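Shown here is one chain on its own, the form predicted alone, set out as C-alpha cells.
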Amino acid sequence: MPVPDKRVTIDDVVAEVRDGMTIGIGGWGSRRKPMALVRALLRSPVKDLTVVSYGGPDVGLLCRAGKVRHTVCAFVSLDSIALEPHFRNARQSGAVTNTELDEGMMLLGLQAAAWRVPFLPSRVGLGSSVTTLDPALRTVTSPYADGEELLAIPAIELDVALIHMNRGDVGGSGQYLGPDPYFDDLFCGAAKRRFMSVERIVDTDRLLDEGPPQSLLISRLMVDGVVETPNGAHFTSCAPDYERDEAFQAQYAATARGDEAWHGFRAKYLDGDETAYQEAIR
C-alpha cells in the first residue's frame, strides 16, 4: 500500500490558523521548536490565539508580535535565560492572560484530550497554588473504597498543534534524534488538525538509518500535513542537527529592552519570508 502523500508548504499551514483558535506547539523551551511554523504565524494577520506551548520563544515571539490573546503554559522559558523577556513583558503589561499550570497537569490534560476524556484525575497540583489561581478547577472523589479526593485535571483541547521532528516522510510519520521525545505525540493527540515541519523528508524505509524504533514518535495517523524546513527550528536546538545559537537567542532576548530594538530585530531577520530569514541569519 502506498504511503499518502501530505507533503505542504508553510503558507498551507498559516491558512488553517483563523483568529480566535487554540494552537499547540510542541517542543519544549528553546528546543526542537517549530520555528519556521512560527515565524511565519508572525508574518500572517491571525490575532486573538490562545497559545498552550511548555513555552520558549515560540510564545515570546507570538506575544510580542500582539497575536496572543491568552496562554496555558507550565514555564516559559528559554532555558540558558531563565524567563523568556518577551512573554514577561506580555505579562507584566496586562496584554496576554494566562492559565498556570504544573508541568504534570499539562501533560494530563493533553492527555486527557487526546483520549477524548473530559478530564484525569490526578493529585498532581494538590496542596499547591494552581487552586487558588485557577479557582475554576475542581476535584473528585474516588468511587472506589479508598475515597480519595483528587484534582480533576480538564482536557486541553486544540484546534491545531504544531511540531518539530527531525526526520519524517511524505505521509507524515515523524522521527526525533535528540535526547528527548517531548511532548509533541500529545500535542498532535490533542488537536483537531496536525501539522509537522521535519529538517529533512526521507524515503519510509529509511527512518530507521538514524535511529532506534522508538525513535519513531509520530505516527502518520496523526499528521494532517508535513513541511520541510531545513535549520526550521532554529535558534532553538534540534540536536543532533544542531545546537542552540546561543548567541542569536541573546541577539533576540535584548530586543525586550525597547521598541526600536524589537523593530530593527524585526525588520531584519521576522518581516520576509522563511528563506529570507535562513539567508539573514548565515
Contents of the next structure:
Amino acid sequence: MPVPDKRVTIDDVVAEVRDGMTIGIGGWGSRRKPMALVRALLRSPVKDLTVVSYGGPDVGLLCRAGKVRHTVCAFVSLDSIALEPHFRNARQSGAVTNTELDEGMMLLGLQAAAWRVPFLPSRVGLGSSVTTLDPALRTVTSPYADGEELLAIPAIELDVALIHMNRGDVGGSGQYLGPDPYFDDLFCGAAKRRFMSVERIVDTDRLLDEGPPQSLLISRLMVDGVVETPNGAHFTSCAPDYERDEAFQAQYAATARGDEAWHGFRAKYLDGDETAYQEAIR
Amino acid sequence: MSDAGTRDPSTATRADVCAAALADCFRADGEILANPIGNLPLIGGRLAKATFGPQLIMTDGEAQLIENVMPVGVDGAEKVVSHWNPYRRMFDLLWNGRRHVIMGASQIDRYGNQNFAFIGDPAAPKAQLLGMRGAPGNTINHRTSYWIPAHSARVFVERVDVASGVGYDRAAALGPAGRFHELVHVVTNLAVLDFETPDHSMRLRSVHPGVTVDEVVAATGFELVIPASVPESRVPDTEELRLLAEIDPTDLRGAEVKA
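Switching forms now, from the form predicted alone to the form predicted in complex with its partner chain, please provide the structure.
All chains and molecules follow, beginning with the one already shown.
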C-alpha cells in the first residue's frame, strides 16, 4: 500500500520532547491515555513541561515525577476516583501552577490553534473567575450590529501532541473503536509534532475491518510518527480492547499518601521500559 | 427502602423528599437534556422523566443519550439509545441552551456563585478540588440547579473563593452576554432554595418535613431571604415512591441522605 512509513519507537517519541515544551495529551480523564508514551517521559530527563490535557493519570504521574512546571487543565480526574491525588498534591504544595479554564474553552483553544487563528470568540468563561485568574485573557466586541462582548479564547499551541488510538496504519491514519473520540484530532491539529501510539498497527486496506469510516478520526496528514504499544493505555480504559484496570488504578492512587509508597510503586512498575511494565502488571 | 411494594406517602424518607425536589427542578423545562450529576440528582432526574417529563432526554453516563428510564447503579441495565453524544457534541447541545444541569458545589453564595474548583491561594490551593470543569460554560449558556447533600455554613458562604459557576450578580454585570443565565433551584438535605427575589438573592423556598426554618438559617453562612410563610417541601406520592424503588433499587439515595 503506497503510504509513508512513519513507524517510530517509544524512545524516538520521547527524544522529541525537550525541557520547557508545551505538550498536549489526548484521551479524557482515565480514558484512552497514551500511557506507554507518558511512562517513557517519566523515565526521561525532561523537565519544566507545560501539560495541556483533559487530565487523568497522565497529568498526575508527570507531576509526581517532577516533569511539570505548569498545567492547562479544566480538571484532573481518575473518573472512578474523582480527584487525581498526585495532581492535588502537586497543586497544593505549589510545585505546579494551573491555567484555570472551562472544558469548552480548552476545546475552542485547541480548535483555534488547529485552524491557525489567534482566538475563537465565545460566551464561555465570561462572568466566572477564569477571566480574573488569567489576566492575559481579553474580550472582543462583535463587529456586527449586536455589538456583543465575547471572550476571545486564545489558541492553545502545542509543541508536541501525544495520543493513543485503538488501531492505526504505518502511515499514521488512526482509528478509535470506543464510544467517544474525545479531542485527539484537535490535539494533533494544534501541535507542531504529532505522535500516535496504537493498540495494533493494521494494514491500511484492513482499517475498515473493525469500524466504519467515521471511526477513522486521525488523518495521517496530522501525524508524524506511529508506534505500536499493545495495552499501551493501561491502566486507563481503551474500550473495546479493554476497560480501565480499577484495581491497579486504586493501587496507583494510594501511592499519593507518602514517598515510600510512591517509590515502591515506581521501582516495581515504572523504572523499567514498557516491556518490563507490561511484564510487571501481568 | 428498596421495597417494591406499595408505600404510603407518610413513610417517605428525607431522601425520597430530596429526590422529588430534584425532579421538580426540571418541571418547567421543555424538550431539553436533563443532566443531573451525582446519584441523588440522577435519581431525581429519572423520576422527572418517568412522571411529568417524558419529553426530557438523559445521558447514559457516557457518550449516548437515552430515552428509557434507566435504573441508577444497576450494571448492564437496558438502554434505549437515540443519540450519539460524545463530549464534543455535548458542547453543541449546551452552548445551544438545550440543557439543564444539576451540579454540586463546595461553596455557594447568596447570588448562586458556585465554587468546586479549589479553596485558597490559586498558586498553591489549600484544597485542590475538581477544577473549573464545565461550570463557567454551563451557567452562562443554560439553566442550572445545584444539589448540596450536606447543608452547612461551610458550603453556603458569604463569598466564594473562586466562581466556577456564575451567579446572578456576575451575570447581570455582563449585560447582554448574560442573557442565557438562569439558576433554578438549590436543593439540599434540609430545604429547597431559589432566586425568586427582586435582586435574585437566595430565598428559602421550602423546608423538608421535620426541618425548621431556624435550622436552615443556622446552617447558612449568609442572610437568606425568608418569606413570611415557608411551606413544607412536597412529599412524593405513592406512584412516585413506587417509581423510586424501580429507579433506585439499591437505595443509593438513602446512603446519600440519611435523616
